[in-house]
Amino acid sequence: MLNNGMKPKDRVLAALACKKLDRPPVVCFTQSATVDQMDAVGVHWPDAHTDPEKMATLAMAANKVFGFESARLPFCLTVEAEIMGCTVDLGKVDRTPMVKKHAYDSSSEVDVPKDFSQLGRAKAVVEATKLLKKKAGSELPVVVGTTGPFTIAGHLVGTENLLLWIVTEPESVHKFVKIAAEVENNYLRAIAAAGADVIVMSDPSASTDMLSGEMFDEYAAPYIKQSFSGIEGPKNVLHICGDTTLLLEHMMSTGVHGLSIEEKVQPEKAVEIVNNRVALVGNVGVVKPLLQGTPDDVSREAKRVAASGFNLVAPGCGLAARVPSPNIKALVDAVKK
């Protein structure tokens, strides 16, 4: 069993390799910034969505302010969609960017950019990753978040349309998810080359609220694999929202090193199903207890997740920008102490 003198980076990478540790690392692999962190480091949204230096500085704040054992950027799931032509609202100091207008319909011809990673905010993320690597040094793992291909496809044409086309035009679904995977593979290669230690792909539209396990295997899993194809170096983690109990086996089939899941899955059940075949990340509730509960509520839930056998303890999904700081501190302290 490895001891408590480990650097956070070493602890996180060991946990993602399913090695036995004296305690799990406590991280935030999903959206990690809060307004209190922004105030503490003097960097705020929406500026931090486009400026590489500000993005990297805010990425470090989760560790500096709260002691999370990770540094994570960017702070939304709209980078890819914006470059592909969608209209995006960059939000406010306490609201993340959102896709406001889709770019295509089923008959559209789509030109896939040859060097996607050098365009728009993708270029900013790649540059910020390089800066973050210098700031984090050998102490903290550099975690970069990206968007899964089914979710990107939903941004491009509308998620409702995508789901309807599974019944009426399945070839159109494959067309757009394949395009998204091509874009993502280019982007992930640049992120890996920039020094990411962990790539976390969030594919919320591929949840059981949208897809059955069989649909996931047809319309999501092959394209997640394609997105990660040929990416050497970083550990890969797949995040999907909702109750993924019935989806865990399907998620593991994508070949990722870790699964990030929400509190709708009982932690003990998740550990039983996954059985240390990949690392489990999560799954302290981001609404209850983190946003709406008390520090005692958060501490109790974090200890439950750790005791259940999760490899890394983390918020189950992205942090709301107004999560109270005492609750985040309670999460970190419950695992470290």
Given for the second form:
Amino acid sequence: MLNNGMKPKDRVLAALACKKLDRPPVVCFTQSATVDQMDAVGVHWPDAHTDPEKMATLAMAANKVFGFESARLPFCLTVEAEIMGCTVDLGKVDRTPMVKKHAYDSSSEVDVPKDFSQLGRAKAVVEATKLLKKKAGSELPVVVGTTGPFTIAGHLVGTENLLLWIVTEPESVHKFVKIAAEVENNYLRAIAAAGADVIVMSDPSASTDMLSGEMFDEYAAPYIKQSFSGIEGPKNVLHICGDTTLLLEHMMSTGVHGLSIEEKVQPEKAVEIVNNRVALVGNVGVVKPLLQGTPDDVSREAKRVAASGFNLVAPGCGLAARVPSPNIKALVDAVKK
Amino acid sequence: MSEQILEKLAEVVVKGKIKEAKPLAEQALGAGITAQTIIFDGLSKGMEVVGQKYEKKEYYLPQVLLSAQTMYAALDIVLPKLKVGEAGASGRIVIGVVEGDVHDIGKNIVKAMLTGAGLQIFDMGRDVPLKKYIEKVEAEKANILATSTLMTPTLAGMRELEKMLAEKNLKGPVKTMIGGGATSKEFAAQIGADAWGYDAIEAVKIAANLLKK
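Swap state to the form predicted together with its partner chain from the form predicted on its own:
In what comes next, the whole complex appears, and the chain from above leads the way.
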């Protein structure tokens, strides 16, 4: 048993290596910022989506304000899509950026940007990662969030089109997800080189709400693997929303070190299936109990997740910007105390 | 003969044979089958099977989307032939994704299932300003306003819609149903929505219940 008093970074890396600890770390690997954090550190959305300095400052707020044992950036899943030509609305203080308009149809020739990580907000994220490493990297794990290739492809052509093409023109699906994976691989190399300790790739459009396990194996998994190929150093975590009970094995087949999942999966069931082969991250519900419940509800859920054997306790999905601070405090306290 | 054509139409929808939809719909009309019969005894039956297959996880979203498109292709031919008053559609539903959210796949599936159930749908699209919903509900004398959101910041819009309906004394005559990732049964009760649906299959049952009231 590794005892208390560990640095958050060491605790998180040990937990991601599935080591036995006196308690799991409590982290936020998905979108971590809330309006209260923004007010506390004087940095707000949408500025923090584009300015590396502000991005790094807001990333640290999750630790500074609430005691999460991680610092995570950026705060959305639109960085890649925007560089590839989608129209993105950066939102406002309590609303995350969204893809408003897709860039391609199935017959489009796609210009793959050569030095992707030097462009647009990808460059800002890489810069912010370096800053965060310098400012907090000895204490806190530097966690960088990116978008999974199936989700990026959905942004490029419209997710509904992409899904439909699985039946009508599967070769177009492969074409776009592959392009996304190439771009993503270039981006991940730069993020790793900038000093990320953990890369959390979210691929929400590859969830069981959209795809069967077989479809996931054919259209999502190979490209997740390709995105991570040759990325040495950081621990790799795959986040997928929805009820992933039946998808856990498929997610593991991508070779990642950790799986981040939502509360729609029974935590005990997830632990039983995964059986410490990779680290489990999650899965305290963001809407219920975090957004709409009481601190007591949150505390109960967090303790249940920790007791079930999750390697890291975390919100099951990105925090909504208006999650009440007392609920977040209750989450952190329930695990630490 | 006509029964065969109707069965074939249902099958075309189930299997998503989109290219066959329009010719077959024309053939059905040519054989003297009424638009109403084509919709209810052909297309709707097909969508019902699609719903069952989705529930049993034999079908996933890609197949459902294709079946929906196939149904819409046939409806393009059939709907203009529908005589006024013959619709049989006992319900008029205004549907859309609330302002601030662009996630509309779930809404589109619900729309397909409700269309398949023979209801008349007015699709507002996504990221729709709240007052547009109210205007449409009034203009079309809708029975149900159905809205969805996957995101949490946009939940407030659903609460606001309830207020706006109440101010116009439309709560009661117009029922509301909500759905989408960020919503829940408790939330629906909290804001005074008349119903919450877990998925598109449930949405059809809920709409039928609301229309009985």
